[in-house]
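One chain follows as structure tokens, the form predicted on its own.
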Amino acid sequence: MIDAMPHLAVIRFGLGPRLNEPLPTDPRAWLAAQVTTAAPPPEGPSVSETLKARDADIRDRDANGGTPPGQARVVPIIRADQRAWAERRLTATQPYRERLVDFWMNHFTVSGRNGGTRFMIGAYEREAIRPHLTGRFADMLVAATFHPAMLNYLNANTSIGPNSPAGQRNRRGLNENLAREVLELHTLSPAGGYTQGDVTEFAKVLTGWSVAERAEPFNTVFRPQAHEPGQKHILGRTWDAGQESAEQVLRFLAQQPATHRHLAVKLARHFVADDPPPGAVRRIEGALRDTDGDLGAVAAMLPTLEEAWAAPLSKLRPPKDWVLAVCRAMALPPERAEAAIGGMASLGQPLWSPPQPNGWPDTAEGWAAPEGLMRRVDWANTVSARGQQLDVRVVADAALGPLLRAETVTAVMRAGSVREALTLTFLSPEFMRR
């Protein structure tokens, strides 16, 4: 019997096989090696450089009476970062790491739908997510929360303590967005038992943290004049005023059992099943608890879960993952990165632009609507036109191997053209799932 595990490893934990590239001979060792040894990180401008570019654009706009639109520098940054994202995934030799990056980017969502955030998202991935991918969850939480992209996206940069000198002078007050999303989405979840009072008190703790967008250091800054004075009370504990209190609260939240449980459910849902198996959730939760939130240990443990291999092709690929799998199955070169970016947008999952702070859905229910599936038909037919030179049977075997159903083979062999055969392959039930 042909071993399906090499294909399963690349599909369930990776981005799908790339045509003409070998599959791992030892899938579990291949996945483990990606946790312990990282490829060189992607290059790109720092958030400080992007903020400087934005400031220069604004100054040029203002100097010209409001025209040109003031995006001459930041638009190329956005395009280059998005293209680099797609190029890296089309040719990734460590696709498991890229899946982990995308998982945590979705967990700590910042969205390009906020125009003031869009140009910082590439830097956010490079600075807040990738460096902590196999480190401590608490460190990633702190880095993500204090990054200018997050502060801007959730309006924390405009939050001012009502009783602070700035609040008394400007009659401005709290913005609770960041405090609420950290508690609800990033750490405890509603099951953690926090109250609206905890949200308000945490928002007070976060006051003073802002972004220097029009001056040095062009990065995150703490403005003492905007920080709410006095002690704050969160989850039964008291926190003193001051710059250090926000990080102290974040690290406290990262260690809570409710946080471990919340993360375990999300990881099991992403890598195992839409309805996370309780045993898998318990193991992930235990690993987070016993290692003080060591994400490297968790990433190494996920492929050892028997539940992750027990139900192959049980999860519908969201548009992003399906588009990347199609492009890799056709061995599209990096210079065709726009095909992946455009495909994601046309299927309703534009890169780095989720509609809400809770990120993109991670279950079939979020993506299986008839309109969305019909868009896949149209896009598969369009992109398949680029594969006229391909041997379709080779493509199907490379992409799915022993997971390829006889019914799909029959349909592909009866197709009237290479384009139609490729389209049928990519729309097959087994290719649409991971």
Contents of the next structure:
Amino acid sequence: MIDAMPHLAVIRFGLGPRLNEPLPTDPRAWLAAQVTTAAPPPEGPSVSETLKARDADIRDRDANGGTPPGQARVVPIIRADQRAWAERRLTATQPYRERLVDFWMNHFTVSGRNGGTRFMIGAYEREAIRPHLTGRFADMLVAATFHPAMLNYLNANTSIGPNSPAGQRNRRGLNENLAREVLELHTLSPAGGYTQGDVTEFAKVLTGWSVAERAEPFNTVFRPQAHEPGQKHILGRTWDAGQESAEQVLRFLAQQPATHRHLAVKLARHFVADDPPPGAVRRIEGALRDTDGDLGAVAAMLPTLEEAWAAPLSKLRPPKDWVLAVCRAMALPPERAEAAIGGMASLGQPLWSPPQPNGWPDTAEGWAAPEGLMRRVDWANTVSARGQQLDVRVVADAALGPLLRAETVTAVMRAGSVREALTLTFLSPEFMRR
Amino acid sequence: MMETCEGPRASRRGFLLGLAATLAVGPTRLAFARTEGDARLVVVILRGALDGLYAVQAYGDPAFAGLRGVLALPEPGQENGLLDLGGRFGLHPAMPSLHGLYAANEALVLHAVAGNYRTRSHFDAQDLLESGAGQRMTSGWLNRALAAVPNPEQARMGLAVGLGLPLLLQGPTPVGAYAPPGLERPAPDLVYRVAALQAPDPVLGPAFAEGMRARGFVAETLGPPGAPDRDQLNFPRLAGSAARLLAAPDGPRVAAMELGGWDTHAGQANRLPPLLRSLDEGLGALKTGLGDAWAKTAVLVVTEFGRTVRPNGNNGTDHGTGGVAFVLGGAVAGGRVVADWPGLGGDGLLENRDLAPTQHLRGVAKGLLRDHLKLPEAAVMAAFPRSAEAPALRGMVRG
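With the form predicted on its own in hand, show me what the form predicted together with the partner chain looks like.
And the full complex, kicking off with our chain again.
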């Protein structure tokens, strides 16, 4: 029996093998090392720089009678950030870390479907998610919630305390959106048993936190004149008014057992199985509880779950992971990053653009739609046209090793062209899964 | 599958025949008699929660204008005013097609309606709306209802329109899928071989086979795919294509479509009109595309819940409860607003914030399954288990 562990490690916890690159000889140590030591983080514009670019775009447009005089400054920012995203994953030396980044980006979804958020998402990943990847969940929650991208996406930047000076002057008021999604999606989940009253009170706590989008500091600001005065009551606790209260509530929510449970279920679903094994959920939950939400401890623990190594591969690769796996299996050079970005879009998972705040689905049923699968053939057939120089048997072996089925080998070897053989490899059920 | 991979051509044929046989002879569908008539049902899900009081404004309620503030439009007859729906309610002026159907007695407006849940979570509410039950199920009510309808030979009864398969149509009954092409398509022969590879996979096998079936059918009905078009996933065009598939004599009979973007927490008066216009054009495209089959069609337009009656701090609205639904089509006894109006003044609002629901969304859907698709009572109950509190709404369909 050939050892499947190296392939399982790279497929389950990574982005799939990259052609002509060696597999880890000690898969567990390879994963553990990615948790303890981080490669240099990606570079890119700060959120303030993106907001300044947006501000300049708006000024130009207004000066030009309402139509943009040329290409907006934010367009190359978005394009470069997306390219960098794909390039990093096509050649990742720490693919487990990239998977964790993508997991938390989806947990704390901000979406480019919102034009006022779109240009900030690269900065959001760099500033709110990556620094806390192996840090405290509470710190990531605070960083994500207060990031301009999140405040803008979920409308907190315009939520005003009705009894605050600004609320009294402008007759404007609360917007519940961020408060509700933090409780429902980012922390407790509905199983946590909060009420509409808790949502409203939390929305009041969050008032004042806004984004200076058209002026210095082009970043998150606290506007005391918009903060709702008076005590607020959430989940049976009382908080005094003030700038500190929002972070206090977030840190309180981060350590609730319901939050740990919710995160444990999502992590187990992502890395183990659509129906998370209860034992795995309990162990992740226990790790979160015992370490006060240390995401590094959790990241180190996930590869130690026996369930995570069970064969056969059970998770369906969503378009993002499947497209990246195809590109890596063909050793597509980073200069062709646009191919990956375009593939994700044509398969219904455009980068950084989930339709709703709950992010992309993380189960097979969310991605096994008939037409979506047919489009995978279309796309694989298109990209495989660039692989004429490849030895198909080598590609299939490198991508799947002992996981490759005899039926797939037969079909691949009988194919009439390299292009068809590659398409068949990438559409085999074992390649579609992780 | 190894034995079917022996000679490429013969094996492919054999494989496909075997596949068709497996899919066509399901045990459940044989248990039901063929239903009468040739009825078409289209369900449109508006994801994100449409503000029902914005689309259909209760201008006749004395408390309406005061509560709604900037979201109240001028009354019918005034400049940019509402389109009148009989004296108390007015339709948003971005929906002239729907208003035309209403005037032709082909559209019903159901107001102060809600599902059997009181969550203000989009995601829970959409799951329950589509499950049709008190808790999330792994199948949708429309899929379970389809178990009672016999499948024609060439096409699935149910059709998911768009790239995804909504929970509404997920379940044991195989359904078709259609989305316009976006990429160059490989030779059919290659697709057959991919299908053979995927066939043993319990999830991918059936889904892939259905994708092939849908494309084959689509090619026959709509002609070969043209050049990729950036705009082809827009709702009116998708609705037009779906309508033409539904109109085909051997085409699907039930379709589900979705349109997102209704979660208007800010600047609602700017954000909703283009969406309402897109919905309205799509509804018009359904009628045009269905042609003669429109007379046998009912379209149900639903959303997960309504929104707060008062605008929030950003001239938007937050998640609420009671909202609006539409039922339209040539088979519909329309021209009425169906509402047990709870009133907005006094203590009329639910929790002093939401439109109080006074009729059941499940009852509306049950009424269409029973009176329009003419499904037996047992099939309606399978679609909507434990729904005694929501009796099937009567009188929505002509006849």
